[in-house]
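Here you get one chain, nothing else, as structure tokens; it is the form predicted alone.
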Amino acid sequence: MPAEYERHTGCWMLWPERPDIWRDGAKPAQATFAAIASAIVSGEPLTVGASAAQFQNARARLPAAVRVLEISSNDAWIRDSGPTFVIDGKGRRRGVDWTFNAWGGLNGGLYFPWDRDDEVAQKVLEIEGSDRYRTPFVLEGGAIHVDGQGTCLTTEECLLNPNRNGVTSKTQVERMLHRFLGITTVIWLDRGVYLDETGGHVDELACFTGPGQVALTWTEDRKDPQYEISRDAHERLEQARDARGRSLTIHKIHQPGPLYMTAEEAAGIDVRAGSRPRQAGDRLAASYINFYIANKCIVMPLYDKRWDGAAMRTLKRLFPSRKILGVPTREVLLGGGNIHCITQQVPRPAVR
């Protein structure tokens, strides 16, 4: 699996619409998705999948440079429901179609049903003309980050949770990651960002920004539950070695907030059986780590004027050749994720 910071032929997103996830009939979220799409398409080609009911609306709201295709899904989290692209030994692009169970199935999952989501990867791979490796192993793209040189970063909280693959050992998980991603080394962190409803996705907590380089969400507030989570991750990263034997350089990016859902925001979300309830006062799992690396730019979330500027400066230092584009993304955060969660890169094959 190539690193996200390697070259892409494009990116995929899905269009939001379900009112039990996105408030006020998803109109605020759609405006934010359109702003994110505008930023991404300035740096690489972008395709957005929309349902039949939303196709014309999506086409009208998205920039003309964005390709819009009709694809049914249960929601818009293509990082997790879409394929994980890999490059085979001959330089050809392929795609892993993980089994998707909405972050836990009937034991802690976020909504039911998820059958259309589980078909998204197959549809994307058909359109991209990439061979498909279907696996019964349950995994979401947000649960892994790779450096493209044999190292995978993930969390025990997520990949060892029985609601994904039953009672599974680290050794079993590492074998599956090696088989489908071609990695040789797994760096295990403990937990993800505090109250992350996906159950500990690493793409909220930490990510590779280059070989031997890791960005980590951080707080200096010792009373904040995130402090111990980030400190433990920092200690593990300090002790780790990547697949090429390198120690890691860690770049701390202070978290925003903490941020909470308002009563007005909660009131705009429909209640539906089978979906996770969202209530006023819920703490939101906000992190600047949840950014997307496009060919020519970094598209990062903006949440909090107290910390936005510092996060942007750090990303500029880490990605000096890319333009840093900030987008206010509270509406995506209210749905349970952010920019990285709603995007999926398509890496450039080594042969054409």
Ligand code: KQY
Second form
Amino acid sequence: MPAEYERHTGCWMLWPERPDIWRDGAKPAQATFAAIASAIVSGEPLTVGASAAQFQNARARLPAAVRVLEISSNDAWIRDSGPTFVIDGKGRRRGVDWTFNAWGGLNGGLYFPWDRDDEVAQKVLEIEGSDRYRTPFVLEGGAIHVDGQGTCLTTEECLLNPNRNGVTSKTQVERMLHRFLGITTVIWLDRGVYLDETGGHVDELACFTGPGQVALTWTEDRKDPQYEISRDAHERLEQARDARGRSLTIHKIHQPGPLYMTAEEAAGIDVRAGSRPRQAGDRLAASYINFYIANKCIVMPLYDKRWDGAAMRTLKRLFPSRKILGVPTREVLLGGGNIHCITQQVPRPAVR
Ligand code: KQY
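Could I have the structure of this protein in the form predicted in complex with this ligand, to go alongside the form predicted alone above?
Up next: the whole complex, starting with the chain shown before.
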């Protein structure tokens, strides 16, 4: 699996519409997705999948440079429902189609049903003309980050949760990551960001920004439950060696907030049986780590004037050849994720 910072031929997103996840009939989220799409398409080709009901609306709201296609899905988290692209031994692009169970199925998952989401990877791979490796193994793209050289970052909280693949050992998971992604070294962090509803996705906590380079969400507030999570991750990263035997340089990025859902925001979300309830006062799992690396730019979430500038400066230092584009993404955060969770890169194959 190539790293996200390697060359892409494009990127995919899905268009949000469910009123039990996106407040006010998804209109504010659609405006934010359109702003994110504009930023990404300035840095690489972008395709957005929309339902039949939303196709014309998505087409009208998105920049002309974005390709819009009809694809049904249960929601818009293509990092998790979409394929994980890999390059095979002959340099050809292929896609892994993991089984998707809405982050835990009927045991802690976020909605029911999820059957359309589970078909998204297959449809994307058909359109991309890439062969597909389907597996019964349950995994979401947001649960892993790779350096493209055989190292994977993940969390025990997510990959060992029995609500994904039953009771599973680290060795069994490592075998699957090796078999499907060519991973030879897994760096196990403990927990994801505090109260992250996916059950510990690493893509809110830490990511590779280059070989041997890791960005980590951080707080200096020892009373915040996030402090202990980030401190433990820091310690494990300090002790880790990557697939090439290197130690890692860790770049701390201070978290925003803490941020909470307001009463007005909660009131705009429909209540629906089977979907996770949203309440005023819920702490939101906000992190600057959930950015997207496009060929020519970094598209990063903005949430909080106190910390946005520092996060932006760190990303500029880590990605000096890319433009850093900030988009206010509180509306995506209210749905439980951010820019990384709603994007999926398509790496450039070595041969076509
Ligand atoms: O972390 C991600 N990759 C996805 C977040 C999904 C949130 C679902 N409400």
